[in-house]
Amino acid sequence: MYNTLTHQKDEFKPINESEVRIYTCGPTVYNYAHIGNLRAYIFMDTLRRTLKYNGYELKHVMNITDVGHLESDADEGEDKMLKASKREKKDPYEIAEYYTKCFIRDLDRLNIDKPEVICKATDNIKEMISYVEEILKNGYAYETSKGIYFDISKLDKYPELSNRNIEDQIAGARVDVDPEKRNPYDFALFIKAPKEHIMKWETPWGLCYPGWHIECSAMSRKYLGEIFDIHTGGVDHIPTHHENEIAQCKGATGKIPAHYWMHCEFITVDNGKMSKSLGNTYTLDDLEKRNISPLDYKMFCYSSHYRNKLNFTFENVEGAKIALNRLKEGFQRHLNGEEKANPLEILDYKNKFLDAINDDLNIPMAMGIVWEVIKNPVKSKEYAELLLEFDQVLGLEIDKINKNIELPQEIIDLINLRKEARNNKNWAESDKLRDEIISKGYTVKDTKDDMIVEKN
């Protein structure tokens, strides 16, 4: 797997052969997750499923940030939870509970294999306080009138993950956030809360709320120990959030918390940036209004490696929808087949699939093997069983017929008659039957091997 810490592909060697320990940065639950957010959790799902496919047991932790994430990673701006609270005129705890449920629902709709532990920041304030006390005791932090700050000048190396030239950036960094900071890149561990701030807790430094970065350090240690195997997140976490997690852990324990750091790339939309101002931060609900299912979107994500940018267009995701339907139809043809598969061919398919997923989760290459099986002219239940085995990694539910529609028998009969006409190259009859299906309120899309019929 590609390790951001070493800037190269490293062979995976778990700390404990019997159990792989993973930490994933979860969402800040102040709004609905958009498709860019969800790509990172599809990547998380692929990692989980690949490790399980290789025989590992998992202890995987994902946090829910329900407090303390300012609009800027640089300790400035409004708290996202409080901003949502004002926007929706609700208590921030209500906001957090509602959007947490929406996020978990999105994971279910994408058939994402959820972590063993999903923990909320607000349930772990005591652990965060203890963690900061250790950092202060070790001389890596200091107090100002505005908060407790980590002193990056005390580290032997900063940053660890990115190739930033910190000296150049410090020279031009903003210092007006807190003039008491010793260094512009020192970051908040706890922020002293103004009177009107709703989410605040008693701490040794007065009423405060935690900084974003300390949440993950405290919860990963609580559930996984000081050192664990893998830390995942999006590439946007590399330059600030994950750098600061490492800094905090070195300040408290002298150790880098994870051996492998894995990051998923951004999604662009129509080759441009995804942003609320452009109105293109699509959610799964937005896609479903266009008759694109969550698993169609998951299939679309498999068209590119997780470390490559992925360009979203509705044309591209429609192509993924057609491909997923073809995949399900191909599975059914094998499931209904009566021929005998070649056992050596099955072994070859298995080995190539395993090689692909074990090469830094190369799902596009693995999908190539899946299509080889689908297109095998020998139609065999053994190939169907093999495809189901591969779907343990893909999570596409290829054995389930499209849930969006249940075709009435009348339409099924017309489809079968049209298939017969097409097989006999009776194009006039095929066109007549297509028009009849359309007249009854359905769309008909012809593919290379078959047709897709959907309710309007």
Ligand code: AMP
Second form
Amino acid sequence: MYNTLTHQKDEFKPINESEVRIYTCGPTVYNYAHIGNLRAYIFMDTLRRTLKYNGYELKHVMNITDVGHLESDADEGEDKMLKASKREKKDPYEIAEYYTKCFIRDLDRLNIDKPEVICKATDNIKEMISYVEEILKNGYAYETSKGIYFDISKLDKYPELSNRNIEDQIAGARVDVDPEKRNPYDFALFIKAPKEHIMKWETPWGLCYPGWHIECSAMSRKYLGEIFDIHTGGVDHIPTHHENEIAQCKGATGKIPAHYWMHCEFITVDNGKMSKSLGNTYTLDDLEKRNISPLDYKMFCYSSHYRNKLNFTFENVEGAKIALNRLKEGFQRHLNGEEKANPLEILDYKNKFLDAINDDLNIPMAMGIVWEVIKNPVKSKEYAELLLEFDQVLGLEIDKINKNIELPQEIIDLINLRKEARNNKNWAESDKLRDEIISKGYTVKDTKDDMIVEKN
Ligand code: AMP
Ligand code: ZN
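Right, the form predicted alone is done; let's see the coordinates for the form predicted together with the ligand.
Every chain and every other molecule in the complex is listed next, the one we just looked at coming first.
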């Protein structure tokens, strides 16, 4: 696996052969997850499934950031949770609960194998306080009128992950405006809460809320111990969040907390950044409105290696949808086949598939092997079994027949007209279209934002 810490592909050797310990930086639950966020968790799923396929047991922890992630990844701007609380005029805990539920539902819809432990930052404040007390005791932090700050000049090396030295980093940084900070790159461990701040806790330094980075250090240590195997996140975590997690751990224990650091590249949309102002931050629901299922999107993600940028367009994801349908049809042809498979060929496919996934999770290459099996002119149940085995890693549910595939264009047109009527709150028209779909031999089940249409 490619290790951001060593800047090369390293052979994976777990600390404890019987159980691989992993920490994944989870979402900040202030809004719906967009398809870019979800790519990071599809990558997490691939990692989990690949390790399990290799026979490892896992202890995997993912946090839910429900406090402390400011608008910038460093210490600037408002807490994202409080911003959402103002936007929606709701209590931040209510916001967190709602978007956490939506996030878990997204993971389920993507058939993502979930971590063994999913923990909330606000449930672990005590652990964060004692972590910071240790850092202070070891002389790696100091107090200002604004909070407790980590003193990066005390470290022998910073940054550890980025291929830069601190002088270059400081030279490229904006002029820091906080005169109380000892070094421009010092970052907050706990921030003293202004009066109006809703989320705050009693600490030895007064009423405070935690910085984003300390959450992950405290929770990873609590559940996985001081040193564990793999730490994952998105590439945006490398320069600040993960550098600072490493700094904190070195301040508390003198060690780097994980042996392997893996990072997933970004999704772009129409070759540009995804952003609210451009109106291109799609959610799974947005895709479903256009008849793209969550697993179609997962299939689309498999068109690129996790360390490469992936450009999202509706044309590309439509292509993935067609490909997934072909895969399912190909699977069914093998399942219904009566011929005998060649055992040597099966072994060869298995070896090639394993080589691909074990080469830094090379899913595009693994998909190439899957297509070879699908296209094998000998139609055999043994090939269907092999495909199901590969699907333990892919999680595409290739054996589930998608009833939507069978919907004729006439019905799809009626569905789209009815969706439009529902969006326009034209209930009479919507009811008329529902009856028309039913009269043609289909059932229509309405969900909150959508409908499920199936052949009787
Ligand atoms: P957040 O909820 O903002 O903390 O982000 C959750 C995850 O989504 C993190 O792992 C980010 O690295 C990842 N992420 C954010 N934007 C994108 C994007 N456009 N493409 C891929 N991953 C992203
Ligand atoms: Zn984190």
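Rigid core: the largest C-alpha set superposing within 1.5 Å between the two forms. Positions refer to the first chain, counted from 1. Keep in mind that this is a model prediction, so the values were computed, not measured.
Chemist: Once the core is aligned, does E429 move its Cα by at least 2 Å between the two forms?
Modeler: After core superposition, the displacement of the E429 C-alpha between the two forms reaches the 2 Å mark, so yes.
Chemist: Once both forms sit on the same rigid core, is the C-alpha displacement of I15 at or above 2 Å between the two forms?
Modeler: No; that C-alpha moves by less than 2 Å between the two forms.
Chemist: How many Å does the Cα of S439 travel between the two forms when the structures are matched on their rigid core?
Modeler: With the cores aligned, its C-alpha sits 13.8 Å away.
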